[in-house]
Amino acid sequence: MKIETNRRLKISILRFDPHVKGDKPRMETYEIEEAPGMTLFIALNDIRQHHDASLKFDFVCRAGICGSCAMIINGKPDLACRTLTKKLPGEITLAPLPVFELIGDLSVFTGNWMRGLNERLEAWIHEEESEFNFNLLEEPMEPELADEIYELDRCIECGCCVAGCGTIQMREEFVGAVGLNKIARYQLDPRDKRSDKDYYDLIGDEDGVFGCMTLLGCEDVCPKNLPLQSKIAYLRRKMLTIGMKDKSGCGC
């Protein structure tokens, strides 16, 4: 009778804290016993209480929700709470999200990057003065485009989008797939009084849509499988003609 024996799992791990002075990244390896259902935030777990305590990551809800534990595992991002390791090889590497702020080790602050994006692309809905007023009821919505809105602020702004992106790399004030994907959920709502030109003037250059290289990396990597890709497609498609409108000045 053959008995099967726990995996012994290497992990290595991009170390470096920027706020140690002369602090250097470096790759550190820890072994661990693969248990039964283990996920990547428990093994990263068992490093830190039984290898080394100073190990940085983050981690909030656990369940693929909180988008915090992102990271980038053996060259793609994903989170860490949703990834078991009998999906992956016996050596896995991870390293934290690029792009964002490094706070240390696997741990990256997205707060500046998201909150500046959402800033800049004016992220709620636009009401018209004298509409504002929180003792009205808000007219009835058919139930389809309820549930394709829904679908869209299914994100959780984990950066995993940001991270497979090329566009970013290159382009620093690209918006993204996340970005793009907030213009398209406000773009759906019918609660939004912004006109099209609005939306133009926000993702109408290199920076918003047109940047998009169409690389597909940013839905390969999406733990919540948005549809981000059709959704970009749509956006161009709508902006050209908007801008195609604009400038033989028939007006949005």
Contents of the next structure:
Amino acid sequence: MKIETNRRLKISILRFDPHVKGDKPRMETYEIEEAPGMTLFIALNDIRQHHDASLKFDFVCRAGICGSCAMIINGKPDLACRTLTKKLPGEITLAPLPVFELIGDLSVFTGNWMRGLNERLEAWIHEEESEFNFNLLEEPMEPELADEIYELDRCIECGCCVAGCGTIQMREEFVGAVGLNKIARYQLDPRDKRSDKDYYDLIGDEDGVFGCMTLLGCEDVCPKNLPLQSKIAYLRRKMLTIGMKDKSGCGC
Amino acid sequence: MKIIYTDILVIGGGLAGLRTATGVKSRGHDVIVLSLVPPKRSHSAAAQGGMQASLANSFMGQGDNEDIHFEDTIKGSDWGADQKVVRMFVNTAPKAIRELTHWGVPWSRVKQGDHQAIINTKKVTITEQDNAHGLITARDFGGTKKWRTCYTSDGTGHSMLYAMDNKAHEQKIDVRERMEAVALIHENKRCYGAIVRNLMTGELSAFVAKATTIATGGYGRIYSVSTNAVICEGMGQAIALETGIATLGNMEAIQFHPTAIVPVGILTTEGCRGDGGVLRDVDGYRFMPDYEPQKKDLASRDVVSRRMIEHLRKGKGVSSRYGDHLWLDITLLGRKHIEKNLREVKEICESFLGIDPAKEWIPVRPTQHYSMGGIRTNYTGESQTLKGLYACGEAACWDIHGFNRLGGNSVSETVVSGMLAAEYIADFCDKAESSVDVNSNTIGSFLQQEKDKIEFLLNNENGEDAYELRQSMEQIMMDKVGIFRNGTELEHAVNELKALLLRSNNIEVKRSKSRAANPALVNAYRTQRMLKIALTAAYGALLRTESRGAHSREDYPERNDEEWLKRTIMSWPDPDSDVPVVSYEQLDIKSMELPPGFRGYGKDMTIQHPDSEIRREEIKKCLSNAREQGMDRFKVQAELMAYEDLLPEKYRGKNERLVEPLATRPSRKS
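Given the form predicted on its own, state the structure of the form predicted together with its partner chain.
Whole complex next, starting from this chain.
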């Protein structure tokens, strides 16, 4: 009979609690026994329960749907909940996402960052002033167009693209792929009555689409495989056209 | 003491909470939303398959309307639902979906002409009408007569929640993230807001409001395996219960979804079967038609889950290191369909099982999924006993689901109940009676009480480990308060939970003493509250000596309308007691539009109530009368059970359909 022995995983975590006076960032390593089908969700809860009850991390859906648990896993941003430990080497290093405000250990405050971004880009449908009557048949939309919008609507605001972005390291106000993808989504949507010029005013500068250095770390790390590369390229061409037209009237 | 004043406090930032907030804000009231997580991470986002609304655009939805949606929902509930509230719901659902469309949800649309579908494992060609082209389409779901479940691929909840949250941003709704309501402030049977803990800093403050709305979702996490997000711990129901005044309804009514993956319990949508997938056993045999020849794999959820367990008990399961399971086969749908309409399912299979569902079968088992029970409210969403406290969505027992919710009715309910509750709350806040007349000493003592509890947990020595208590509770619920229940096991469950509750008075937060962000502290104070919720569910199940919907007693297999056509109502007035106080609310058959009858599954084992037959006769007469007078379906419905006056005026209008154009339609641009 074959005796299966589980691996001993060595999980090193970047620990730091900004709310504890005098606390300093440090790596702490925990050893746990790997179990079949183990994800980092299971592993981290195991550590919290059996090794260090103060360990902070965020999971909500634990199914790869909500985007809460993005962290740096062996150097790369990804969703921890759906990362199977068997796909990783026996030594695993975890760190919180950069850029976002640190709450403690692996927990970061993506919520306020994303809300700020949404408010800045006014990431909602801008309608014309008209009475909407919800009793009437909905406006038709081409099925293919609805699918295309949904494709971009699948972003879960996990922050992986922001963590994987070179530009944002240098340009704090850069909207990131998450922001550009939102504009691409609304630009596609006929229900949003904003003009291309309106979008240009939001992202037609170096904190927007012209800031992107095309390193495309975002595309590599997006857990939802959003077509970020082609959408950023498309927006850049589109915004350039608007910018060129606009230039004639700007007097510079 | 930090006190924040607002008109309306909404606890919970999912679909129901956000829709309530946007509604009251539109009416000119101030509102603050508290959310444990960024609202877009709420469990609403995990709803995959769709939202029921009787639009009747797609070919297979033709002929659908509010009447059929009503009938499906009542039958699905095993007659436990409040029929007037269901009428309000089905009439508002089409408005809700159209509003969401307006706000940006990219619903999947009807494409004119032929397309292939899989029905009963056969390829069928369906021809969509030209005039439906571009309107919102729908898929089949369990327990429905028509294809009524509207969707965006299998990310329906996600796209709804994103549109809703974006709308909240547009309306500048004040959302406070990572804030947890730990107690309700109340005095003289009137609720005035909540004591709130900041989960990042640990700060406690009081949010004082004219009206307080709980929209915190279900309590699935009292089970060790649940499809629910980890935040669905029943804290909304628990803080309502801890007032000693607010009541909870039907807490024993807990739904198990047939197809969660094994072992982790992540959901694969009912849309898998709606789109033509089937269940198979260890021999690869499709067993559901043997049990339910009519609806087969698409019987109501409670029925399919029970049949699966029966089949497993016959030894037809696939054994694995995690126990026996069955298979969900969607390979027959083809890769193209899966990659377009079931992509979350595909991602889940790839990430968690390492399989390709277009080629391989998915290991599944029925798993805790939905809480039909919750904070008992009137049709307005207001607690029946604590004025100024409202609840909506899964957190509430309003009650449109009775003892079994239909797939696709939950996200629909979140939005509809938010829309309606917002109007009633705004009406209340418009009146002088909503004035906040609470003594600041009262607020102070509620705040102090929570502070003391936390200090006790942190300073207690040689106390109990909350993680252990919680695990025991989860296991008791799994083993003894599951799909099939019986008196002996339920009695054990109640006694064991009582013992755990007693031990929970001596919890100590071990190895993590921070007053700021501290997951161990959070687990400690939630555990006792969860135990109370678990007790309401187990105790309610023990007392209910019949089988109705998802509540299935092996020792009482009949649905007993004669004795049990009533809602379980619980409160916890004495904090030192180890069980809730129970009473029952009778359902009145004589006012029902659809009196209790046979649901159409298995053998009819109903113990009839004498009123059912009387009411059926009345209805028969009423209908033949109506036919003679040539009444339309709306007039007939009003004759049987008038409900329209209960709806806020703005939501009373009829819903347009292709075959039911509205006469009042203003001319449209062509």
